[in-house]
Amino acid sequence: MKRIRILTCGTRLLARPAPRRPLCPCAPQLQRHPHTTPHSPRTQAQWQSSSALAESFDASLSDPHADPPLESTEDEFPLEVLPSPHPHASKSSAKLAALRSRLSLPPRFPLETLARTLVHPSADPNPAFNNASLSILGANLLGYYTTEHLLCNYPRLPMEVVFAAQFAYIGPKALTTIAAEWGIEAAAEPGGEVDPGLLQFRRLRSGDELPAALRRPKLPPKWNITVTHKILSNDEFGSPTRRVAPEDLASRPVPLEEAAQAFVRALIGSMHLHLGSPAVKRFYRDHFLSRHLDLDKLFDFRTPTRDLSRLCAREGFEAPVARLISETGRLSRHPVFVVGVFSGKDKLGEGAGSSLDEARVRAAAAALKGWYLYKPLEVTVPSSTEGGVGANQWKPNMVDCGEVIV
């Protein structure tokens, strides 16, 4: 009996595999009817991709040396040239996981999303790469989120000073202030070679005139701006410069300002549209709502007594009355005077000043700031109605007549 050599056998067990050519699933098919195209869609389908499959490797085999093919698009071209950062760069980027963390965003919020939102129209004028449709969805959303809030807690509020806080809730000063809290960074210069976490936009550079988009118009006659044309002419804040298309800031240098505005905006509707309604309005309630404003600093009374009487008219109350509470020292040089007014038995108000007549003033303006903002103990927003799982039942809220018009 003839011996195996050990040698010889580890040898062939230990050596590689020849390579082997993919296996076609239809290969008993072609055999059969060799020149047929099979009628299925599917199996058509499935036939030329393994035969595309077959020729690529049969080509491999007989020129060893040909390149590759290219696995991505990314490296067609190279970064230098594309006008911002890859889509798939993000998920390498240590800027943009770093930012999803501190905003508390879920692991289920792309980083693909979150580097678009960082690219201004001036970077990228493409709209399927900047942040543009992102940031008018995102613009409405703040708008809506901030009426609603202060017209259903403060129904007695003036329009003109729901435009001033509206501009102090989600105004470019604002919005851009909440950027920088957020630690977002801006690139010198847009390109493909930047780190998807940084703000993409082109600079504009000190001394050069704004685009004509961004430049206020010129102002209509003073007797022309109403209250009703502040509400159905000019923008969310009443100011007559109305909102900048995309399209109009596409490859041209923009403020700082106006690219952490984007940013912001396209933030929240990225948001709406990966996370639903619940996600964005508790980041709205913890990141906007949760500024503190005052108010009672933003009334402007110019004629505080006669408004004050004309309120009291128009509710049925009493005349209002000033009267004298306390006064300290009316013969020196800093003499303080308390007075209160009041309408009937019912005290309306209080104020102090160094004269009578200031603070017969300051009680009335006190007066009307009481009643502007009468905040009711029960409140439902419109958007808390939304949604099937979890949304309030609707309750009717208080509706005021209006202010006093003099």
Given for the second form:
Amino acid sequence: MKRIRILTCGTRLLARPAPRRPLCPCAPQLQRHPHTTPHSPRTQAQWQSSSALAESFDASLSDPHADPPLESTEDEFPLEVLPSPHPHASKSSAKLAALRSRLSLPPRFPLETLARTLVHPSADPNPAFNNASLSILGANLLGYYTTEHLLCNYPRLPMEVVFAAQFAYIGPKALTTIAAEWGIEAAAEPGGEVDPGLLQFRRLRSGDELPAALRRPKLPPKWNITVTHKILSNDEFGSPTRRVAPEDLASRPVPLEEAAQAFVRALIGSMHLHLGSPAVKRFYRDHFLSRHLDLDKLFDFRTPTRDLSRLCAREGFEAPVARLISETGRLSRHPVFVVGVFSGKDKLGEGAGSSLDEARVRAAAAALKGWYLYKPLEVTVPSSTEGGVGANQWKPNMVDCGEVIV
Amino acid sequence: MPVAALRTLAKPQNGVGAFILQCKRLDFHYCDWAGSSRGMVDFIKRDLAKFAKQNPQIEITISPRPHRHPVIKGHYINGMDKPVCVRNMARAEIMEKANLLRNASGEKLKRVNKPVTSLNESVRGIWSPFHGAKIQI
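Can you now output the form predicted together with the partner chain? The one shown was the form predicted alone.
Full complex below, order starting with the chain above.
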């Protein structure tokens, strides 16, 4: 679970655009493209320097059908010089157009941005042309939507299980498989002449070491990383290390997994900028939440009977008692015992096992899952009231005091 | 540590939320000279633009393959490809083959015996000797 840093985001969005970084040598030609009308003024400011913006507006006013001077650009700079494909090339890429309509993105989502989400910082270190900034935004959005879904729908879920569920929905491996299911192909080597519909990243050759940012630091064996520490300072999957900043991977060879997950995050981020949050939420629901995950298969209890008795003591229930419900005959070849865990007259859980102890442990685990997987009937997630739209339908969510501590 | 968690991945269910067409690319190969490509050339000239417009999610490439029979080759998201030879076929037949490749999943053909395939557990559960009517012997 990662809190989205709303304050930071807000100030970044409201702040004046930062002074321009040095652009690539063919930037002026690149920016003089009268047909491109970026959807949002914010992205406009990111794409174009103010002088080029004025020029492009002048050009569009004077001659709206003037051809972009792409040929002259190619004459002056061979495409192989560029670290990543030229933004003009995205208009003529069949792969990009196919990808956009495969993901059911509307035509107002520009192909240039889609091409930019496919450029990993390892291919192009220039932040104006790679997807580093978009993937940071997308990672925060993905974490936010997944967390609110899990915490509102399953308020009693233990923190470790929340981490595992986040990992299952939007973890690095999940995002890599999602990218593969969207039909993303990777370029053998990034470059300006490559089709912009291919994932551009510098490949890690087999046998080479991971870049230092991706390597896990060796922690002292007695170093106890608490759950609180994981929540506050590490990534949303409860891993013992922080999330890798995309700019640390600039120009370093990375594995395919790293580039694929950065693409999926960057796509979410760019959709948020171009199409707005309702479209992102629909996209998230269709492509991420629609995946199948059995939350009850994620639990791994160590001492369920002890946990259950602590839970009953905490909640003021009577102490749980295991009672034999039925058996197939304990002297038979494969005996089966069915044991129920009762608190007073209420049966909390039932389990079957080949020994009395196994059945009792299974019954206690079933009772604990019944408690932890409680799901309120009506749930309104916080993001549904964004912008004050559904604010009058807001119902406060249940907040649980947390898992039992033994 | 009272409860730990197991790391798994959420499984995809194409079509439950979003539907992704599994065919991602169709390659059309033809020969300018040979008679077996006559229908294919006709198809490319008259029908392919419409077909491409109806299926924007498929990338379409056309390339000559001199002195060979015409072929349509479908490339799928699971990494498989499916070539279909369309020699001596008429325009309409080639359209049928293109639609067949478009609708294919890319999986190997296999016999489906069960009417339902599901990720969910059976609602009835596995058979238990303790439930249901008692059998009198």
